[in-house]
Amino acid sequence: MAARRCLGLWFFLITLCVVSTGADVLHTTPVTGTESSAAGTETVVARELPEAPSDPGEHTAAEPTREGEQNDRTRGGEQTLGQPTREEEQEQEKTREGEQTPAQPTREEEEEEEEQEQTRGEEEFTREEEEEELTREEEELTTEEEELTREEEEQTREEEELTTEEEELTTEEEELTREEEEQTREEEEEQQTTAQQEEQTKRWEATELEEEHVHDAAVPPLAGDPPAADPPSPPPSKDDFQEELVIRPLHSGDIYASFQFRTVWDADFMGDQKVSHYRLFPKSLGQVITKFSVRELHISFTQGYWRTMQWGQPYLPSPPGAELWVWFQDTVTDVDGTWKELTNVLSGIFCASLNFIDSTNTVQPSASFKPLGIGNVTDHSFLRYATLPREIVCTENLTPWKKLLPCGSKAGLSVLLKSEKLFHSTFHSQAVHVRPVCQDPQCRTTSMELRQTLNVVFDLHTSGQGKREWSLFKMFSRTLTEACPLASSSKVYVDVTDNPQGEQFELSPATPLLTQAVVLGDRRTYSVYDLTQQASFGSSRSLNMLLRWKAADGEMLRPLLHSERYVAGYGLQAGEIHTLIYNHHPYRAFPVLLLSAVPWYLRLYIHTLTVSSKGKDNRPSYIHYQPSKDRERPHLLEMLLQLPPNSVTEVTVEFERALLKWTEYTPDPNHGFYVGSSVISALVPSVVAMDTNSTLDRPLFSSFFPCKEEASYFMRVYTEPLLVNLPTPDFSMPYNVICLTCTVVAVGYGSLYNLLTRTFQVDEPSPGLAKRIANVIRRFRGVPLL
């Protein structure tokens, strides 16, 4: 039994050792490839040894001492290498349990780990901020690059504009050079013709001298005969031509340009002697004045309305449309017939619709439109006045107007008159004035004056750029290169009265020449550019004045005299015409003369005429009224009123609309009918003393209206034209009636005519094809037919 117990204990120990060695095998490390290859199929398993203890006196279970090994060898006898004892196994199990159970970290380690996590978060946050800053910098760089590209595009556009302007300048220079070449050719041809004429005259003089010598030799002079005198030479013609351009910057930012061309000829058109030789004076007008015995002729063509409250007063006023008034000489017997012929001739000269002027729109004023030339004519039966408010001004009116100039549109200021720019403006007016003037203060000799004027206002927004700067090239697409060679004076004036220190605008090139002139009762200062002096053109041989605004828009002007007119009422039967006349003078009252010409189809009720100022009745000191006649003459109303200081005078009159014949309506009757502007003539108090001597050398724009008093000056103001609707029938009704009547006639009369003229006959119906074939077969058979 004891032996059995020993054997069982021995087997138990062996199994326990085998189990422990199996656990050690499971915890061993794998062998490298080189070791496994060297050992062949057998693998050597090395046991993992724990780390050496820090204390040398201590020994682990994995490293038994030499004495223990020897004792085990003696005890175990045949014990194999690598099989541990129980103590080693227990120590190994303890170490395995220590390895399996993780070591709990200390507080310091946890704090270190938290600090590391915080540092990692901070690093990530800083990285994110750096990335955001980088993205922002990239976006800023992209925006800067886009701005640079935009600036480069703007620079390229400006360069393109400059190139286009340079090309235009080059084209203009080429045109000017061509024109100069043509002029030089014409001058050479003229010189050749003059040389040929001189040679011919020399030959004629030589032949005449030879004949005289032969005659003298044949007939010797007597001793008592006086010496023969030379034949009198014809007196040289005295004519003069002047041209001026006045540029006035307006407070609204617009530019007002006024051209003045004056031709004075010492010819007697009113005498019996006919004028045949013309040099500077246009022959077409000279012949008209001579044939129709015209003393004064005033004609204007205007497109647009002059805005007095924004632009002030113009140098030469004119109403919208066409205006014509003429003073005939007292030798004319049939004034109306001569007036009709004159309008037809002027219609052909100026290519306008003046032939539509007849007795229905012509009046004979009794107090207005005094002569502007010499002579105090009191018989107004030789005066005729007419307007066409619907006249459209275009290029065909400008071309004949320019042909009246001595230089045409080839040289001088007339080269700026380009129709494309003139008619692309807010206001445009061209006029021709012919009148006799005095040559000396005593008026011992007279001459005929032709004054051609052209006024134009360029709007700030029509240039297309919106910049507050102007130049001759921007306004007229051309520059000045020379004066008219036939002109004795050629100047350009720029009004700098409101710009004494250069605060409002900047003018370049600057000129040292300044002059003062009294215009419309005020003393104005002007910069002068004399085109007859080469210094005005500079080194570029071209004058292109540039005006650049500095300040904002100025305040609205309040002229001393201003007027308005409008139509009131409702319906198409009756209405009222209101005329407002403003006197903005603070303490001076002055008289005005109002003229209104109303067409006959507006029947005025003169008993409803009322005039009021400051809420009180203002009785006119003079009234002239000529009633109208249907289809013969218009209404004419003239009144002399006294305007109180700083007041508004209102003139009101009622009217009734007439029903016209269907042939008297215009092609567009629903557009309305125009009523011409009213005319207000006044002597306005002057701020400075006026010059009554009209023969002194003064700028042309300040010497048109004669002045007889130093304390006042003459002014003419025009109101707006009126557009009135008249009772208009439905012109589509005749068409409808024609269609209906034609339909009734075609249907009713046509059917009745057919019934009356048509004949009816009864025809037997012919047998059919099958029946014919059957009858043929029946004939062959001898059977009776069907």
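Predicted, not measured: the structure shown is a model, and the values here were computed from it. Residue numbers count along the first chain shown, from 1. Take the two forms, superpose them, and find the largest set of C-alpha atoms that agree within 1.5 Å; that set is the rigid core. Compared with the form predicted together with its partner chain:
Core-superposed comparison between the two forms: the CA of Asp440 exceeds or equals a 2 Å shift.
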Given for the second form:
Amino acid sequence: MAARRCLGLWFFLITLCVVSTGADVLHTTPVTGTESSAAGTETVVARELPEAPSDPGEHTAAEPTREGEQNDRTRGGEQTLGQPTREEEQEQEKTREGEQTPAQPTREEEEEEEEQEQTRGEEEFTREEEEEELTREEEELTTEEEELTREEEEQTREEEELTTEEEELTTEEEELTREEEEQTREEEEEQQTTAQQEEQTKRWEATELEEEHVHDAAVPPLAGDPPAADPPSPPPSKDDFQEELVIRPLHSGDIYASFQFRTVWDADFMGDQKVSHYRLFPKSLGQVITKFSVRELHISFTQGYWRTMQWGQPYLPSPPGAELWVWFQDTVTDVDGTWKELTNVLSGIFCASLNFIDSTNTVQPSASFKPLGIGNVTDHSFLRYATLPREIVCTENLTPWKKLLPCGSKAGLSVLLKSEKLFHSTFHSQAVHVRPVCQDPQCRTTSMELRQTLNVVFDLHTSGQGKREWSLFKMFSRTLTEACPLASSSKVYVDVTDNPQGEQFELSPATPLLTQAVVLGDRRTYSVYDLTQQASFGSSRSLNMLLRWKAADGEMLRPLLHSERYVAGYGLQAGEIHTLIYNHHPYRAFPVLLLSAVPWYLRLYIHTLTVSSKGKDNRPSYIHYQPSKDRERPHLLEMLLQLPPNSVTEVTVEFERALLKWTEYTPDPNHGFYVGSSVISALVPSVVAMDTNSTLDRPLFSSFFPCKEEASYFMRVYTEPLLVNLPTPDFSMPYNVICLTCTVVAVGYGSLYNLLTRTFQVDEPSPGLAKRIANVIRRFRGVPLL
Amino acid sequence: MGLLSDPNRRRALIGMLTRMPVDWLVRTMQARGLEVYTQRFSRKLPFPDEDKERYMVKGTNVYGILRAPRAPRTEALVLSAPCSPGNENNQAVGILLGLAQYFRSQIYWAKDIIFLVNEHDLIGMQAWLEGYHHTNTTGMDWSPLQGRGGSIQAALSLELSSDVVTSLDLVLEGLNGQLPNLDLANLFYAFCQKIGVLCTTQGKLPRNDWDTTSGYSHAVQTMMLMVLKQASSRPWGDHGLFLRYHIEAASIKGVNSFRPYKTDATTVGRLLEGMYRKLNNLLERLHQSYFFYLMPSLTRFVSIGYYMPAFGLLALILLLRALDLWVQLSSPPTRTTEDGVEVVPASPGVLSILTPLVISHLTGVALYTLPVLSQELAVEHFPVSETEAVVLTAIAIYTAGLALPHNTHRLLAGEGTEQGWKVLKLVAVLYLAVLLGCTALINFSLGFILALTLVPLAAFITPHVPKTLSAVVMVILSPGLTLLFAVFFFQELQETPVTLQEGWMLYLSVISQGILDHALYGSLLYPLAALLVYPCWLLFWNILFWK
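Could I have the structure of this protein in the form predicted together with its partner chain, to go alongside the form predicted alone above?
Up next: the whole complex, starting with the chain shown before.
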């Protein structure tokens, strides 16, 4: 009910904006889709009536949009008296919008997005509403003075709306600032409506609180915080949302931006209580986790290949295409069936072709994929792993992914996620990871962690026009103006490790905050911008970091581990898969786990498997091989290899290309068939531990023994997928024409003609074929017949 | 002068002066934002190549990969420009670098684009392709490649010798007579039309007057050139080696003739850009059009369905002849002696058939192996260079093979019978039919030319035809002389007629090139001719002199 009212309110505002531009625009406003919520609008208007100087009877009878218009006009009149210049500005703004709106329906995509945004808006508002209830639990909401104190919150909501409207406009920085000015004015308009809102939501608080108490009671002794017994004290925050953006300037001049959104929820999905009240955690995912008894879920969609040699290591690696791996709870009996259902459901949630995952591309790795959350599961029969190397990632996958965020794409870091820029990049990868994590240091209870990540690399030559200069606006064509109001922390990190004195690049606005972290075995320094601090935004009230390179190409430290894979040989009968794994560490060997899942139509000759490094045979210490079954399951090959220092290890295996049945070919058989990326999981000696001789910046006593925690770190590297051509029949038109016509002639006409013209008679046994041919020739030559 | 008089030293010096500027290329490509790699290779030729003045070949290929944004490194296109000694192909390398810079700033690439500058033209290309596909068919030394772009979908090789060109020539004939998909030629033609560049194939402009005699003969000449080139089994441009790997490839050569209207490098660049964008948009490999065709002009083609029956009819003669012989053999004419006893002639022994077969094939093996093996011996005893030694040895062995009949008959115990030559001829005719059939399937032009010369000969040869005349005809139609005529004919068609002396020199160099093509790139013409066609011809020679 509250949601409905809020929705109504929201549309009321839109109507308000649009209607004031004139009755002509009215027909083209987005109100068209809101017929169902007309009642909500009506009620809101009705409640406002006591203040509005118009006849109440008329309002109840007339259609709501007209009322809105009238109402707005009266308001507008008031404002005109007070601030005529601003009104003009608003008019301009709105006419611009009005011009834009009729153009919208021509582009289907945008329309769709808008629709999605509207529906999402509904969700967002419920969530946000609840959030506000919690934080303002003990406050008394009856007096109108309170509203002034809550002006900020209102502002954020207002801004959200503005950003949605903004999407329709071509974005320019000037507009951003102008709209900010408008915000302040529109807040004043909003004061009354918020009063209504608070009243409506008040009822919800009570029920919500009850729910929480019940829930807490289910796990009382384990919870670290005492349950909120008395109403005035705030209840324990059951879920928590954090967002951050890491920006790493790459030596090639490209720039790497990695978004991380983390929602932790103390709910017990597997408990007896059904989890039915969702706040920050997306309900769609929560239900999936509950229904399919998922312990861990990792899904990634990637467009492009991470170039380790140019870019170093990514924060979260992922293979090109789609990757899905899931650990199920050990209560699941039919894992394959559940997996099948789960992939189909996820396919719907993420608008991806995950439903193409079936037994022919699913494997159960025995060692490569261990649970990332807590819980020591060893039985890999509950693990399923599949990749779809052919999956193409685009906006249709981005939109549902953004929907899972508490703030959607309306506030916080996620305003930067605009598809027109994200897909104008060199590399794009988005992922969702769900796993159980410890709730407290003692780890007595677990929480569910949802981590949404999005990695994108912008190219110097295409996106950057060759100028070695990056800014948030240049990357995303947006700037940051606020944190997500639901986020407990919202930060932007810029990697300045290679730039201690600012000799490499110049970063503005400068920030005094610095932090250090050991990332991927290397100690990195980051400049931090805390978006929850108003100071981060400066006087312009928007954060647009500018990063200008001073030096030309810098030398990057060569990544310690990288790999390469290709198909060798020619012809369509046989071939050889080569996997090269490079260890660039100068003196340390380290183990890697190589996993490759090869489709059945490449028949691997496992006896030809050779592993060699530095020209010598390198015996894997562990091999897990599961042969394929035609049309049922793929080959799975897992090996534990020791990579000698400073070496290239080459794994080769020969294969034969199978001839498919003609229905098994894809519609584009001459494109080739994909073989998914191999996965190399490794414990790599860290760079920090590498320089045992370095006393730089460190006291002497700290550096004798190599620091154990940093001695090695876990890393996963994906190889390229392969495109293999199989022997393909000519499916082209002549083939079909010949087949069809020949069949028709032979079967239809031929048999009929045969019956019509044949005369049946008894004949003596005929002479042999050779004799007959000989007779023909003899007749030619005039020799007497045989 | 004394320094340069020694050819080997001169060669080395020239080699040093005109080495490819590897470092500069690497730096330039890196500055254009490509991933640059190099590949070193070395190759010792079986004997010095006098045409191109090379023997010990060492070189470096430089290639830069333009990584397509958001593409998973599964597909690639190749643009190559051979960087030959001297300033011959500088313009092509320049255009390649310019295109690389332009392509780099575009967002629309869906396939990686590999810009390859290969040294020592075909040898470098062979090394690079073998490195890329990790095969080694010819025993070349190359360093493994560090960067790859997945499976190569199409390739173009660019050869320009001047800043401005009057027309662009499309070369399609590749190794062993392989041809790229016809759509590649269509693409080239379409873009030439669009941009307004004159385009040719075999150096001949397409003409519109099909129905006139001159137009018809022009088309026939163009097609004959293609047939001869295809029959030569050698790659006629750097693209020729790609075809082995099922990569559609063609060479584009700039021709600067005396026509007044010139086209500048920008236009060539635009043409290439257009072609690459088209190829970039391909969802599948080029496969919709023909792989087997002959082109009487750039706009027309003769498909396999039209030309194959002609060959089929030729082969049919052999089959009918074989059938006839078989029928004759299966019912031997009984001869009645004076006393009225019917004598059935004894069927010939296996030995009488096997001996000529084995001996002629041994001659073939000698022709295949000895020239290269015995070059040092020949150089020691005769005042010739290595190359001349190889060619002359080959010709000597070829001629010596003609002495075979007498030898065979000395080895045979008895007289050759009537039955004997018929069995031998039956075997030889079937052998030839199979041989030609297989050749025509692989390389139609070669099969057809061989069929034209060998089939009449196979049809009429018996021991009973006039010996001298037949022997002359047979020698004229022998594979070796066919090659000689083909050389003259080719020069005639190219409108560069040669004198007998020049033609003979050309013939010698063609033989040496054929042997080198086999050793370097795996061209099959030399082994086919030496090991199969020549022995087969010897069998007929044997039949002619059957006693």
